[in-house]
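Starting off, we have a lone chain in the form predicted on its own, written out as structure tokens.
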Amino acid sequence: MLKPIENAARERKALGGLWHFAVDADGCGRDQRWWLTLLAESCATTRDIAVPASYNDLFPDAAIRDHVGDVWYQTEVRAPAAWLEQRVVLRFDAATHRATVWLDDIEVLHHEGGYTPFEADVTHLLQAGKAHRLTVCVNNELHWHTIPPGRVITLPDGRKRQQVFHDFFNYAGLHRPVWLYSTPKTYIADLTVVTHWAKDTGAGTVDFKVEIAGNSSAKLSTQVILRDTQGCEVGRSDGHSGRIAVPHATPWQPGKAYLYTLEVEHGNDRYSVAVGLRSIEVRDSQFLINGEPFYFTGFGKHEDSAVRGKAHDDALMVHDFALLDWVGANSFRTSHYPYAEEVLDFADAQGIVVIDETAAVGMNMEIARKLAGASDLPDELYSEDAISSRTQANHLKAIRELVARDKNHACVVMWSIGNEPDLRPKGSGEYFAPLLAATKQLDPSRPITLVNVMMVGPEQDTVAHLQDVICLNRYWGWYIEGGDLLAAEQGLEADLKAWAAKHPGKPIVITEYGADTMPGLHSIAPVMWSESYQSELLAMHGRVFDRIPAVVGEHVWNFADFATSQGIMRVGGNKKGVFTRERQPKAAAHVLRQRWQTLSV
């Protein structure tokens, strides 16, 4: 699915702003049919929201903020007249967790899965200058079948409350852009493109696949060129598919960024996205980028800010990435959800490398039993009663609408389709064999991992043989020998030495290590909670990645606070961020900025 852009053949209209807005605390929109008719007329109580943001921390009501159910929303959209002529459609670029939509009284949309686009052509449904009706209805629920997974129960006084089996809030609504936008009758419906770079010769191929849709019968030429950064014309192809050679091309680099643009051409249409020429490939125990050894330093992140919730906001992205070059970081993972757009398109230009995660976390029973604190889910993780055949065909749906929007983007050299799922019980390489086999066939050019939780060890991982890379989280220093830094460091290692003795040959990434720490807590000795402790945490970790040849990278987790469900385990959220939640360093900050400065000399 190809975003919005605009040229001479498209246009786009971002829909963004004050939308109306309901929270359907008795569930009965549905049955009342709120589509058919203003919100204000339909229910009680309406109020002005914004439009992208989560709804939960807008307003000062702790009934929103915790709702579980269906909200609406609704707005006028209205067409210009010259798009009249042209194959008209309207997008969402997430709804969180899923969302149906009319437009006036036709049912136009349905979507599962919060961090996703989805579209419809509307063209057929709009007259000329005509303000349109549109409502969506937004649903927050997770159960066992959904990615992520959870479960709802309902309380003896009829209220609904959402377990969640992950470790940040469950902010929904419309936290990305919403677009109407224009095409061509007869259009490009999609592009894929891989790129490579030869060390040795300095020479680069783009590979292309054009997908033509639309009703015409003319038989029209597609034209494919790649430009330079200024502009020229360095190689052209006639066809759906073909290669166009560079044989003096500039890489894409990790901090080094240089994007080639590719423009196609098929009759009236035209698109063009951006292009980094780098070649990935994992042997040896490396990660190599254009044939060089990569070492990844960098993050686990999280889309989180005060008010907005999940919201995309340039202004924030911009000064995380700000906040990234200057502690010296050049990576990060979107734990544990796609991230918007944009963000991959930044980094693209910035030169950051990605590991592209799924919304797969949380199927862990284990950990889902101390954070929603339930002591009666099922017994059997994988089954009919839990992670079942339906989550697993909703999973590889994930994947598949992941990997279908995120494929062009040269900043993405990994794909993880899950973050810390118990790998131990019965059923499991059954359920993620099939996945990690479905991501490398939907793409072959790059690797594939899933994110190892700290209970399940080399012997016990059911399918670390089938991925590229091994990733890990651990906490030794924290959850393990807390407070005893030096019992921690040993078994660190010997836990990292096990990986590699088990899987030689493949390279290991940190995903996940860090420690919760107010800011301004300070001690002479490094107490657990002090900004003295989180420093000298990281700085053990170093010490111990530096012995072991295997691994590739480190990612603290995390890059800042972030909110999460109440729990006597955080206050006011998860304090592992290496800056607060306002983007103001800890300690741990200069640290961590020492030390990737110097790997990256």
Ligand code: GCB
The other form holds:
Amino acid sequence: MLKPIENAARERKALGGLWHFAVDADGCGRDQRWWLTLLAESCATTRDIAVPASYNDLFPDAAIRDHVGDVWYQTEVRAPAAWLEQRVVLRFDAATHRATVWLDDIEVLHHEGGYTPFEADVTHLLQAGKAHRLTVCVNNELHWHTIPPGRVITLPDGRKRQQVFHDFFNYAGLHRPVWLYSTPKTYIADLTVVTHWAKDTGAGTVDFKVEIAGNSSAKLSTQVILRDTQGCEVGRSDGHSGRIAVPHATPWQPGKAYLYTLEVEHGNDRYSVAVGLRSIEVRDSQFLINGEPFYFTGFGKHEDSAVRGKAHDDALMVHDFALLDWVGANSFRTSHYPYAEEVLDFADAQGIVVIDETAAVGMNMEIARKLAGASDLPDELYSEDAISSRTQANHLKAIRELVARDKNHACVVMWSIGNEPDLRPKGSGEYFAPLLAATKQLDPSRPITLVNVMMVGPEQDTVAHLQDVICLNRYWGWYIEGGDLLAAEQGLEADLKAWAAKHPGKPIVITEYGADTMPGLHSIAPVMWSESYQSELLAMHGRVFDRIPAVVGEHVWNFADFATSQGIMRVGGNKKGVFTRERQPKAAAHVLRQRWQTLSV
Ligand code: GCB
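Now show the form predicted in complex with this ligand, given that the preceding structure was the form predicted on its own.
Once more the chain from above appears, this time first in line as the rest of the complex follows.
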């Protein structure tokens, strides 16, 4: 799905700012049809709210922070008169986890899946000069069939409680931009780009496919032009699909991004994307970018900050990327959901490599029991009572939406279809094998993975043979052998060697390792939770990785401390950040910096 852009043919208007907001505490808004009037007339308490922002931390009110169910957003929207001759689209970059949208009295959109965009053509509903009422009902509930899964229980006093099976706070709301944008009536509906760059010749190619929609599409021609950063044309083609060859191309490289612009012209419409020419290949236990072995250094991250929650924020993004650069990281994983598209645009421009993940996290009863404190979960994980065929269908939809949104980003070098499912129970292979196959089919140009959890060893994993890369989350020295770094080192080495032996030829990326750390807590002895322990633990992991040739990357958990649900495992959230939530370095940041700067020389 193409993001809204501005050019000679298209305009866009961000609908952010202060909207009206109401929590639907009694869950009666849909029955009472709150979209039919101003929110202030429908319900007793409305307030102003910022869009984009997660709503949870904006008000000093636990009933809002922990609300389970519907909340309502409302604003007014006007379309510039000139747009009404064109096609006008209403687009949400994300609504977490599902939303229904009305323009005046008419329902125009419904979408489930909290981290991918959705949109509708609303041209026929807009009038010149008129202020239209835009109402959005956002619901934050997670159930067994949703991605991510969760469970809502009703307490004896009638309150609903959301049990989340993953380790981050269930922020919700409109935390990404909302747009009204215009396109010509016949328009470029989609564009797919696959690039290649050959190390031996320096030649590059751009394969493209354009989809046109709207009126009279057959009569108009399509031109596709590739320009360099100076705006000079370096190649051109026509038709809906084809290849542009660039005999002496400048490649997109990690840490050295070079982006061409691919412009598409069809009738009156214009669309352009930034294109990095690069090749990705997995061969002989190596992850090759442009024919060179690439070693991932970096983090699993979260979209998370004080007050805003999961809202995208350009200032925070620029700061985070500057810190990645400072610490010597060349990559990150969008753990555990698709991040705002602005982040991928910026990673393209900065030459930061991305492992792009769906929101399929928490398919693991053992972890769910600990995190949600739920003792009465169903016996069988992969069953119609839990992770079911309905979950699988939603999971497939989540993969499709991720690939559709992010397929053209040079920075995205691998798809991760999920994090830490339990692959031991029966039914796991039947659940995941078709999803891995579908991902490959959707995008044969990128490697695929499914991030493995420590409790599933190489002999138990049912689908690792279907992955291009083995991604392992390992907590030696924390959840296992906590406090004994010597035993942890031995355990980690044996563990990684067993994986390398079981899957010869497949590269291994350690996608998580780390230790919760209270900033300011120091200790001469290696004591858990201290800054020194985190530093020593990370240094120990580095030593082990260097001894295993199949290991081609290390992503520390986590870039920064982040908010989680409450529980006895978490003190003010997850503290495994190498930076605090305020982005100040813990001692370990300097340890990593030293290692990663040396590795990249
Ligand atoms: C994991 C999960 C991550 C958690 C982390 C932890 O394995 O993938 O979401 O936050 O462990 O700190 O426990």
